[in-house]
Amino acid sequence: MGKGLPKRSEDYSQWYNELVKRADLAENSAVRGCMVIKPYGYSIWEKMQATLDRMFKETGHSNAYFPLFIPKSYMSREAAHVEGFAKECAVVTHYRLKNDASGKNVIVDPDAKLEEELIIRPTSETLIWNTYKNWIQSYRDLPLLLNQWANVVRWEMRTRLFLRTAEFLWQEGHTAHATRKEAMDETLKILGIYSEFAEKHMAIPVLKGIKSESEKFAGAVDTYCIEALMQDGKALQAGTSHFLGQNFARAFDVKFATKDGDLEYVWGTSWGVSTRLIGALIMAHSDDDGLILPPNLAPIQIVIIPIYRNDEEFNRVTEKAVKIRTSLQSRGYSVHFDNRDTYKPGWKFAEYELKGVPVRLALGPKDLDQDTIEVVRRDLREKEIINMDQLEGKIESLMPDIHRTIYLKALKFREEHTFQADTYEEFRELLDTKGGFVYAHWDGSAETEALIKDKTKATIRLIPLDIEKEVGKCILTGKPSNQRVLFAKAY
């Protein structure tokens, strides 16, 4: 199979775009800026969804669903929120089509104008908090811990499959609490879930922190996030958890009666990850020959390729391969036996390498005679011939080792591309020549942050939660600073 992928070192952007398409993950749709997620790509999302859904439910959350349409008046109730999303909103103004006078063309019926325009959901805080007003009256109704799996629309001008599209899939959690502490605990709990998911299932090391005032979610008091580093040295925001304070409760007049009989505004959070995580998975691990998928999220964890020259050999190999597949499936592995006779084994080897299948098994007549099987791991391309009775134990040890290996590789890359800068000149040189994460002092002002972004295209990815305070001087203004923040160019 001639993959012919561009090399990452020569054109990373083209490599990414081609890999998404050739690995059969997604393609551009007829609607500009939107994508069609193909079955193989959607299978990855389903695995992400199933794992996160379990993690949410284990921590007391339930799923619900809210409408796609939001009355325009709702958006104006929280000023910072509407300002943050105004330029990305798609608006429904009419509810009917009709044929024109010729009968050949369809037009919007001018008499079917909506009394109030509807916003296609860019996020659901406004609609959900309007609903919560009806659901919450007393402290007995709290906490309210809801999540929904949905699609959203944010009208993007420059799009890229999975990373930035006009419509995408995600989950959005929306919780309501009686106290500030409970809401803050929830915000940080979700941040921990996202971090655990990224590292234990996606094999991507992440940093946790809080967003600057300029970068936080529109309408939040504070936004917490996880950031990952891609192989081209750019950062990718991989998940956000927002402490909303009482902002949306005040905007929608959501109050509850306390145990003492007082009326207080509810405290809120919201949080989400999206199909952007598939883009992160691709860019963090894959190589010039295709995807490298962590076993926990691979649609096919093991593929069996038969080697044969005639029908008699094919039948012998198939009988054994089916038994192996059944045995491994009974142990919870996703196994595919590729018995297509239209492609040669070498073509199949290349296809499954491109698709990032973690383990490939090859089985031929000689293996049957010698009671052996060939095992190849995708991440290191190591090939091994083992006795058939060792196969199940080999797979059991191989899967976590593949995860650990690709995680440590990504961690090593991040460590090698994380720097400190004490002057603006040093900061600029690191960004221009090496990329990656740069810890530097910042004076805390939005004006300085905007100026650095304008000059270098780098943004403050997060203010770290887990590093000690350190007195210094802002790299741009020389004003006092008590902590380094994390800068990077980002997607």
Contents of the next structure:
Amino acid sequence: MGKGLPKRSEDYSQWYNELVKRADLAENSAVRGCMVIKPYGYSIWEKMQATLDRMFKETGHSNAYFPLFIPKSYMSREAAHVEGFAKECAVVTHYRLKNDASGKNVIVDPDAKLEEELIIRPTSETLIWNTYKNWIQSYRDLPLLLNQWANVVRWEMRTRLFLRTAEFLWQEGHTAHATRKEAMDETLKILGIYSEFAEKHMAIPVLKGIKSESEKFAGAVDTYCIEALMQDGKALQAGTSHFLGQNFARAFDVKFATKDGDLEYVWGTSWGVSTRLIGALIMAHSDDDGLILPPNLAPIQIVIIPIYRNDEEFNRVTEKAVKIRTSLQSRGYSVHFDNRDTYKPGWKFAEYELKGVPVRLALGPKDLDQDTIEVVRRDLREKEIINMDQLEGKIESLMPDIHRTIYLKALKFREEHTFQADTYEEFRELLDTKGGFVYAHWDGSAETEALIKDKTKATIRLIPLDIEKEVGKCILTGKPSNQRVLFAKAY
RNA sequence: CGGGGAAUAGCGCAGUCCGGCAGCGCGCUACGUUCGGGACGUAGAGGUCCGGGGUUCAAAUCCCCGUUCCCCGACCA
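Structure of the form predicted in complex with the RNA, given the form predicted on its own:
Below is the entire complex, every chain and molecule, led by the chain shown above.
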């Protein structure tokens, strides 16, 4: 194992793969396409969970848990839905193993075939709506606002740690409402939560919009999304919120009695973010020396490195370091004092840079004599020696400043990589030379969209929600268009 | 599913062409010197050379069969 990471400029995806492993976030597992999320990586997920869970609860949602297995017949109830997921479903066919004739190998017992095969959930709409049918009879049972934290399986051919794995962790919200408007409001409310989370906690600027017909969730009427731009100029969908209309209510016959005594189908939404967000976090901010984590999600926000030459110095430094740790912890920071004697300071500096710890404090004999401490911020690598009594104030201003700085850096990058194209040649040129987001006119047809994707690998990431209408001509067909849509190559 | 590559110590690899003691770097263990930007010395531990079969006095190396993984495409959160 070499010391440095591959350079982003030379091989972005190799840089990403190496970084995920070297920073101890995750590794490949014995099962193809699946990952082991290591403690440091999982800790980031736990922080994401904690914040999102609080945001969901604050907006009236409750958590529940539905099974991993879905009866095969449920999948076919909603036609578009089965179409969308059929090609990537893992199926349970048997429920027992036994020894083979030699007694050495375990085989599937052919006598233990399931009556009805079970699908491992690729998402839970079908099972949940089948359950909602029993829970909802009257308008008084609505709205039903549930979320679940779960794993799902989508049998992908090509996988990458966090970005696309056969099994991944996520949350899926499933709500039921009495009116179309209420369900639509819910869809947009969640989109707002996702976008706020991305910007205020992940420090990633995102664009909100609606998916084209061919990019939307199978079974939804409309899919809303947030899209972020990664440092290699590729877009990444960071969250989706679906307006399901009455599609699943019809498929699973979920009706409710209105105040007037009429029977109507329930309106639904579903929405989710996954461990893919960790991939977004890595690719949005990190550099050639390692991760750069926003303070709100960093498992360790502050690390203290002791500098010493002998036991006497170590003891003096430790005494002071422990006091600093306690004081910062009491202010709510997560602080790690790395007192291992088995690694040198220089090694530790590099290690915590690799792991993206936002603030590093170094404390040595000179500091004790002069009542100072060295403060280094990971994002800008600025090193400062300050008086000890300024430390708490310094940390207090540093944390939000780091957040702001990396957010603005990501925003600047996005702005510098967002273009408008008015002709196909221009469009092509931008994608080939600069990458990034390109606003262009599109005639609204799935055929044109597919053709553009075929020729350029770029897809419509979203149809912007709050953009001025503008009459123009489709870059490919020249047919009329009344709004630009956002194109990019995407993960 | 199509095309290409690989499998040798915990990790990264050499050795394979041309058969002849199982190697290198990192990591690991012990001791000593070090410690303000990835220290150094000395001594050690660690192997089903992917699996099975064949050729041979002798196979990591040659032949046959099988398995797994990676990369590039098509498909996808």
